[in-house]
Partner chain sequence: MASATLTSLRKPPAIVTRFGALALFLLGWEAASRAGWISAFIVPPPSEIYNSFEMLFVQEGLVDAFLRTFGEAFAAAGLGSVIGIAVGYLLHRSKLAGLAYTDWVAAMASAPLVLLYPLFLVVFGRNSATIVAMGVVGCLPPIILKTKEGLDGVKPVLLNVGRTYGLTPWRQFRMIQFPAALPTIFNGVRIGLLFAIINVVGVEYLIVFGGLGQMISDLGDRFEIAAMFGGIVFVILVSVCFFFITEKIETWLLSSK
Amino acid sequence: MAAVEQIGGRAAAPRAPFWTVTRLRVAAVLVIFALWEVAGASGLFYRGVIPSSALVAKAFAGLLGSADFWFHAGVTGFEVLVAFAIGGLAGAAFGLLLGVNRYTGAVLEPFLHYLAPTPKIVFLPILLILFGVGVGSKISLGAISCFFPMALSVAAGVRQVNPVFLRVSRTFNLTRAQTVRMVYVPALVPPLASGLRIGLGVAIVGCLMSEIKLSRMGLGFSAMEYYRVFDIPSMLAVLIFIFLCAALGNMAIDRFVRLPGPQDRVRRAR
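For the sequence just given: structure alone, the form predicted alone:
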């Protein structure tokens, strides 16, 4: 009985760090909230620059009840989703090509490394010439922003595939397409998830930057309009909404991109 209790105690022990981390996160949020309120009430900043949380909450509730706000949110959502899909699929396919074909990777991957840190807003004039001032240029900038982290993450993940699986695939005379489908793709789940999280974030940034610069639709345009009339609570409410949507997107990626890899299949076979 004592042994069972000891085993049960050891099994329950890992929960303590989780709750400790949770408490620290809650405490951090409360501290930030308190500092915000103190800074707003201190008089050290220009009046209205740091509004109280009550004003921001009221503005947020007002936005959620506004049809105009949901129109702008729908425009931005459509742009981000399409840009994320195009950039993510193209980046994953290109990264897979670079990783599987070592010669192609040696030739082309340095260009990706040089271009990836470049601010993607520099491509906007070219995109405006190609697609005009509209949804096309915004989607294109978001897709380009998403392409680079996806391609680099997948290419790096391909090179980390266990060589044992590749030798087994050659033993069974698998074709290149079968090897990609049965070995590379399942093993790429962790780098794919990382690339998707980063790609979603930069796709959102790319679309919002395009809306801020040129568009008259979308959440980026809406936030700048509130800034122009110095409606800071509404501007912050829009930014909070964008942050929440991005956080939910990352949570969805963590939740659904959990396909079993080759290692999991080997463990189940045992």
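Having seen the form predicted alone, can you show the form predicted in complex with its partner chain?
Partners and other molecules omitted; one chain follows.
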């Protein structure tokens, strides 16, 4: 180990920050917990608005043991995954088209930019009429939400490809497929990651918000039912579960985009 430290210096470097980083994170969690408890006990808020973390933990444990909760979680999970798949694939394909063909991009991308910040929830009344109050309207809203960040990220990513690489690919007479595989795809990994991240987030929000507005099942419906009967600990427990799932989704995306891509092979070849 000492030899490694002497040779590289870099191999040992992450070890020291790791423990400090962990300590910082633990400290932040403790501070947040303390602030939460103080706020709850201070009497500044209405009684029950900020329940003690022990009550929330108890409600969380209760939820995990309830078959009803897992049914709602399953419904929302299905909606989000299908919405993410449809919106993500369509967005990536459209973004690629806009990025690769500059003229099409110049013509159509402003529409995308102007539609992207539109709160998709306003389309819900139309989707409800088209697909009914079931999962169809939730999936379609989630997919529409996911489409825009994905398309914009991929289009921007394609345009940021180093023109020198493209000229080199022309010099080597690469086919279009080869250019996409060897130049565009490696350059697209970071924008794809950010597009997927934002896309997953807005797909979750789209599905859950439409559940809140009008639904008979799903976690959004479940959280609102707890809110209506002022069971704030259970409502918070549902929200914490949703946040944990979103965080797990993000970690999965990070793992996916950190897979060794062609750019790593190039680096190793050098």
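For clarity, every value in this text was computed on a predicted model and none was experimentally measured. Numbering follows the first chain given and starts at 1. Definition used throughout: the rigid core is the maximal C-alpha set that superposes within 1.5 Å between two forms.
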Quiz item: Comparing between the two forms on the rigid core: C-alpha of residue 39 shifted by 2 Å or more?
Solution: no
Quiz item: Does the C-alpha of residue 26 move 2 Å or more between the two forms once the rigid core is lined up?
Solution: yes
Practice problem: Verify the C-alpha shift of residue 183 between the two forms: is it 2 Å or more after superposing the core? | Solution: yes
